[in-house]
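The chain below stands alone and is given as structure tokens, in the form predicted on its own.
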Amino acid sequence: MGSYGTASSQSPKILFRQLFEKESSTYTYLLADVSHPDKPAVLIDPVDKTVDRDLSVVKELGLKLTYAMNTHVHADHVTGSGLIKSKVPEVKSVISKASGAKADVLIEHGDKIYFGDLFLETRATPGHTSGCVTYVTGDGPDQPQPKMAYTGDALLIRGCGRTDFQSGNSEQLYKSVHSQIFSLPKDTYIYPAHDYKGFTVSTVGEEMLYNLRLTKDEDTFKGIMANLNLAYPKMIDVAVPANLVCGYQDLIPKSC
């Protein structure tokens, strides 16, 4: 578990924690409006194996968890949304409508998720999967500055998610990142769903300069993605079917 002051120190309203699940190298993000009386909070990309830890942090910090949000249907781990809802029934699960998954809130491009006076704006960033979204902190004087973008697997630090399953499309991913993420202010913090090299945060400006794949032209990028020759995720046969329903309390399968 880590807390990085560079982002949160710019806005005393927001509490920010970056949490890690080592087996799938997944980051879960906890955000809360601590200036609000209820201290409402959201979890982005929770993992089933670390739900108890995450809920313990929420309790210790005196927060009220309102949403368990997913950037996409994960192929390498089971989302913690269903387990969270079984333990805290008032929490609402969130995922994109385009994902085809079940959840309490199905979001589309431009939709906003509010927690207290803060909000996350949804940007559709398909390509890794057809239902990927990026959550971006809002505009306005009372919102965190610099902005923070939770990019899922669409944009990783110095890389990106693969495009060879779950309706992935390298051309679509290239366009998504360039139009929806690289169009953000250059000082926007980038927080991905995974990292395998120990990186914790980047910025839009850094990735526009140093990303090993997305700084290339589109044809070169498509060639890189077509020749990755990666093994399928070990969990894909369990994770994908489970994640299509794990965010919906009445349909939690045994695998959750």
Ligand SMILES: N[C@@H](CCC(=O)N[C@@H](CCS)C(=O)NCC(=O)O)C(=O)O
Second form
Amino acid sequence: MGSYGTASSQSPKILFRQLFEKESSTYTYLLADVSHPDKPAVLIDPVDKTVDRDLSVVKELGLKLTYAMNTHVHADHVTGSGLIKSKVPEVKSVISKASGAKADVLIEHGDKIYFGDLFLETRATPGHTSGCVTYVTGDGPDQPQPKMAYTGDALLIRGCGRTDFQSGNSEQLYKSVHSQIFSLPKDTYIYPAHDYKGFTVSTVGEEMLYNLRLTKDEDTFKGIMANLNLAYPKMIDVAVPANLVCGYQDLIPKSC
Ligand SMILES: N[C@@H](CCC(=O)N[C@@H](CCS)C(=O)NCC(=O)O)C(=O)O
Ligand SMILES: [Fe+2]
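Please could you give me the other form, the form predicted in complex with the named molecule, since above is the form predicted on its own?
Whole complex next, starting from this chain.
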């Protein structure tokens, strides 16, 4: 298991911002350790179209962006990671090794990404795509309470990511959510990568009771997922190839 980034001896204080990109209904999350002298920050699931907005917030709050992280290879929008790296070269891109995508840091289950004295722990949650991960704020007395889980498209509020492309597998998704997300403390906040109904946040306990798909038994869940009949995302043919190389590769001088 790997740990990326450095820790200091200050006691950490988390800054949290939930940002929205309306065309793809994507949430981007900005987290920082504001008690650390450098105020190191991470962005989870940035979108190319809103990179300038996100970097303005980072600047206005006096943060030092260190990682641009993705929960998976998105099919409906182009990640902002590549564009961010072209504008702030010291930022490192992060995605799972299992995604097959390029990035500076390829993480696996159990790996930790540190920003100041805070960290996000990686939980492999495949099923929507084979490389999906959930990032969970660190456990332990010096880590923020209550906990937060950035679930990408594995678990949406009252729903979940579809399983009909990018090696999606409903049986795998069911197991991922039950073993890796529903096993977290019930007061853990759930922050998904998308919402199409106006929700912003949920909790593990709430989803265990009210999720319209994951509260069912496995066979019923598989039946629901096989009959969603959703149109393919409009940008899939552009977004997936671009996201496999971390976004807009042509703007980036060297590696992704
Ligand atoms: N209409 C959108 C695509 C909507 C969509 O397919 N969303 C995905 C998540 C992004 S890959 C999904 O899993 N949805 C599950 C659901 O139940 O809606 C577009 O054209 O971009
Ligand atoms: Fe997705």
